[in-house]
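Just one chain follows, in the form predicted alone, and it is written as C-alpha cells.
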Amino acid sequence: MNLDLLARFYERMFLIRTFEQTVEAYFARGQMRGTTHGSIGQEAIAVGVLSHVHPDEDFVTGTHRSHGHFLALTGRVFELASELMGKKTGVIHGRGGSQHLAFGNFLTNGITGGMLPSAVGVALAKKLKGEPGVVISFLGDGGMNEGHTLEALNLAGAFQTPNIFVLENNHYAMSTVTERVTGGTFESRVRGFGLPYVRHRALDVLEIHRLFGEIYQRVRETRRPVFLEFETYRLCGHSKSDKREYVVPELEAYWRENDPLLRARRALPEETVREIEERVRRQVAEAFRRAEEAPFPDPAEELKPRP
C-alpha cells in the first residue's frame, strides 16, 4: 500500500467532508440561502477519479451535487464557500450558487443528468479537431432515467467519442430507492448503445484511483467511450431540508461501517491523520471566515453589458 498517496487522498477527502459538514451547519444557522446538495460518503470517487485529470487537455462536467468534484479538482475552498454565500469572490462571482459552477474546464448545472449532452458535444469536437484529452462526466442514478441522458449515451456510442461517463449510484434518486423506479438494469441500457461498461463498489480510494487510471489511459489512446458505474452511498440528505426518512436500514448500516473515508483513516498512522485533520479544519474555518467578510457583487455592475 502506498501510504504517501493514501495520505494525500485522505487529506482531499477529509477536506470535502469537512466542507460539506460546515455547509450543513451554516444552513442550519440560517447563514446561507437557497439550497445545497452534499456529497458526504461519496468523496472517494471524486478524489480517485479526478486525480488523473490533465487540466490543459481534459474537460470535466459535474452535477447538482458537485462540491466534492470541484474541491477534488481544484482545492479552492474559499472560492466555493464564497459562491455558496453569493459573494463577489465566488467561483463565478456569486451568480451560480451551489449547483452552477464554472472554473477552467469544469462545468456543472442543476438539471438531473443535464450536462451529458454538452459533454458528448465537447468530446465530439475534440475528436473532429484531433485534440488530445477526454471528457469526464459525472451523473447520478436518478439521471439514468432521463431522456436526455439516454440520447447522449446513444450519440457517444454512434460517434465513438472520447467520453468517460462516471455514474455515482448512491441508491436513492432524491428520496426514492432507485430499483423501485428503474426497469431493467443500467448495464443493459449502456451496453445497448455499444458502450463498454464497468461496475465497481467504491470502498477504497486507492483502488478507485487504480481502476480509473486504466480506463482513463484506454480512452485517451483509443478515443472511444467507456461507462463506469460506481456503487456508492450518500451519508447525508438529498438536500439541506431532507430528513432521510426513506433510508433502508440495512443499506445505511453497511455503508456507515464501510465509509471509504474511515477506511482510509484506519489505514494511516494516527499522527499523520491528526496532522491532516488539524490542517484541514484550520483551512476550512479560515476560508469560511474570509467568505463571510467578502463583499457581495455590486448590482449596478451586473446590469452592465459584457464584452
Second form
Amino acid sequence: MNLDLLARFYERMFLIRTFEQTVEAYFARGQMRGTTHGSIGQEAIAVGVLSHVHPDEDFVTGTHRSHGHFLALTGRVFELASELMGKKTGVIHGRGGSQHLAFGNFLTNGITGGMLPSAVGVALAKKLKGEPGVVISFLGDGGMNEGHTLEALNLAGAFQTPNIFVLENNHYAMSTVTERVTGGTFESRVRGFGLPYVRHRALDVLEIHRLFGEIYQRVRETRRPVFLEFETYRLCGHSKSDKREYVVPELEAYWRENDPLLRARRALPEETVREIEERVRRQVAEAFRRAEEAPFPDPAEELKPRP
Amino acid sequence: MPEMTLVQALRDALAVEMARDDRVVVFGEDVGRRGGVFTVTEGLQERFGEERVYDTPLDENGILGMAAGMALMGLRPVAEIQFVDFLWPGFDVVISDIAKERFRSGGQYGVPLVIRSPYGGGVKGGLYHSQSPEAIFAHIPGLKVVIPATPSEAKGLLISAIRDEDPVVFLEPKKIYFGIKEEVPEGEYTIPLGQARVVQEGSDVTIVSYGALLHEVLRANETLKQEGISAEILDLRTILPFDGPTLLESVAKTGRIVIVVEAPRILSVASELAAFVAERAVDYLDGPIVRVTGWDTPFPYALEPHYLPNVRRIVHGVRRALGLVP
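For comparison with the form predicted alone, please write out the form predicted together with its partner chain.
What follows is the entire complex, opening with the chain shown before.
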C-alpha cells in the first residue's frame, strides 16, 4: 500500500468532511441560511476520481452536491465558505451559493442531471477542435431518471464523445429509495445507449484512484465515452432540513461500518492522522473565520436595470 | 446588390460567418443533409463539412445543451430548433444554463451562442407551429431576443447575433420566409443589436411592431394615409434589450402610441413597452397607450385570420389612440 498517497488522499477527504460538518454547524447555529447538500460518506469518490484531472485540459461538471468535487479539485476552502455565506470573496462572488459553482474548467448547477447535455457539448467541442482532455461528469442516482440524462447518454453514444460519466449512487433520491422508482437497471440503460459500463463499490480511495486512472487513460486515448457507477452512501441528510427518516437500516449499518474515510484513517499511522487532522481543522477554521469577515457584494454593482 | 428572400439572406449570413470564423458550427434536426425544413441551411454541409454542419437526434434538450457546452469551449454554435414550439423540452437548458452562464460564473465567461428558430403564425400551422413566445425568452435575464422583419435585417442581425458575446434567441418570422424579396448587402453586413429602425417618420402617432406584422402595419398605413393620419412606424428588431431611447423620442414627438404584436396580450412585449412608455413618457402622452395583439387563447387553426392583428384592427387601434373612436 502506498502510504504517502493514502495520506494525501486522506487529507483531502478529511478536508471535505470537516468542511461539510462545519457547514452543518453553521446552519444549526443560524449563521448560514438557505439550503445546502452535503456529501459526507462520499468523499472518497471525489478525491479518488479527481486526483487524475489535468486542470488545463479536462473539464469537470458537478451536481447540486458538489462541495466535495470542488474541494477535491481546488482545495479552496475560503472561496467555498465565502460562497456559502454569500460573500463577495466567494467562488462566484456570492451569486450562486452552495449549488452553483464555476471555477476554471469546473461547473455545476442545481438541476439534477442538468449539466449532462452541456457536458456532451464540451466533449464534442474538444473532438471538433482536436483538443486533448476528457469531460468528467458527476451525477446522482436521482438524476438517472431525468430525461436530459438519458438524452445526454444517447448523444455521447451517437457522437462518440470523450465523456466519462461518474454516477455516485448513494441509494436515495432525496428521501425516496431510488430502486423503488426506477424501471429496469442503470446498467441495462447505459449499455442500451452503446456505452461501456463499469460498476464499483466505493470503499477504498486507493482502489477508486486506481480504477479511475485506468478508465481515464482509456478515454484519453480512445476519445470514446465510458460510464462508471460507484455504489456509495450519504451519511448525512439530503439537505440541511432532512431528518433522514427514510433510511434503510441494513444499508445504514453497512456503510456506517464501512465508511471509506474511516477505512483510510485506520490504515494510516496514528501520528500521521493526528498531524493531518490538526492541520485541516486549523485550515478550515481559519477559512471560515476569514469568510465571516469578508464583505457582501455591492447591490449597486450587481443589480442593474436594462434597457 | 442581389435580391434575396429572408431564407436566402439567413443562409447567406450563416455562410459569410462560417467562412470568416471556423468556430461557427451549425446543427439541429435535419439541418445537415436536408438543409433544414425551410432550407435555411441548404448547401452549408457540402460547403463546410459534416463536422461543422450536422444533424442531431430529435432532442431539443440535447441540441441546446450541446450548444451551451460548445460555447463554453470557445466555439460559436448556431443551434436550430425546427419550430420554436418544439423548444420546450429543452427549455431547462435555456433557463438554467444558457441564460445564467455569465452571471453564475461570476462574470468569468458567457456562452456566445445563437438559438435560431422559426416562430409565429400566418402559415396555417395550427396550435404547435404558430406560437410567438418572444416575451417568455425576454423575461429571462441573460438572454437577448432578436426578430428581423426583412431579408436585410435577417442577414445583418444574424451576423451580429453570432458575433455577440452572449446568447441570442433569434426568432424568424416564417410567414415571410419566402414572400418578401429585397436587395441585401453582400459580404459582412451587420446591424447592431439593441437598435430599432424608423421605417417611416410621422407626426400623429407612433406605431411599434416587429417581425411579419411590420408588413401588416405598412399595409394599414395606406389606409391611415388616405385618412390623413401621419404615422411614425418603428421596427423594434431587437426585442431585448429594446431600444428605449428611440421609442421615447418618437412618443415625445407624436404623443400617441400603438404597439402591434401577434403574441397573446397578457404580459406580452406590448405590455412591457406600454409600461415603459407609461413610466418614462406619461407627460408626453395625449391619448391612451393602445395594444393590438393576438388573443389570450392557444393559437387557433381555423380562426387564424381573426387571431392575428390585421389591417382593420391596426387601423382601429390607431383611431383609438387618436381619440377618434372610444
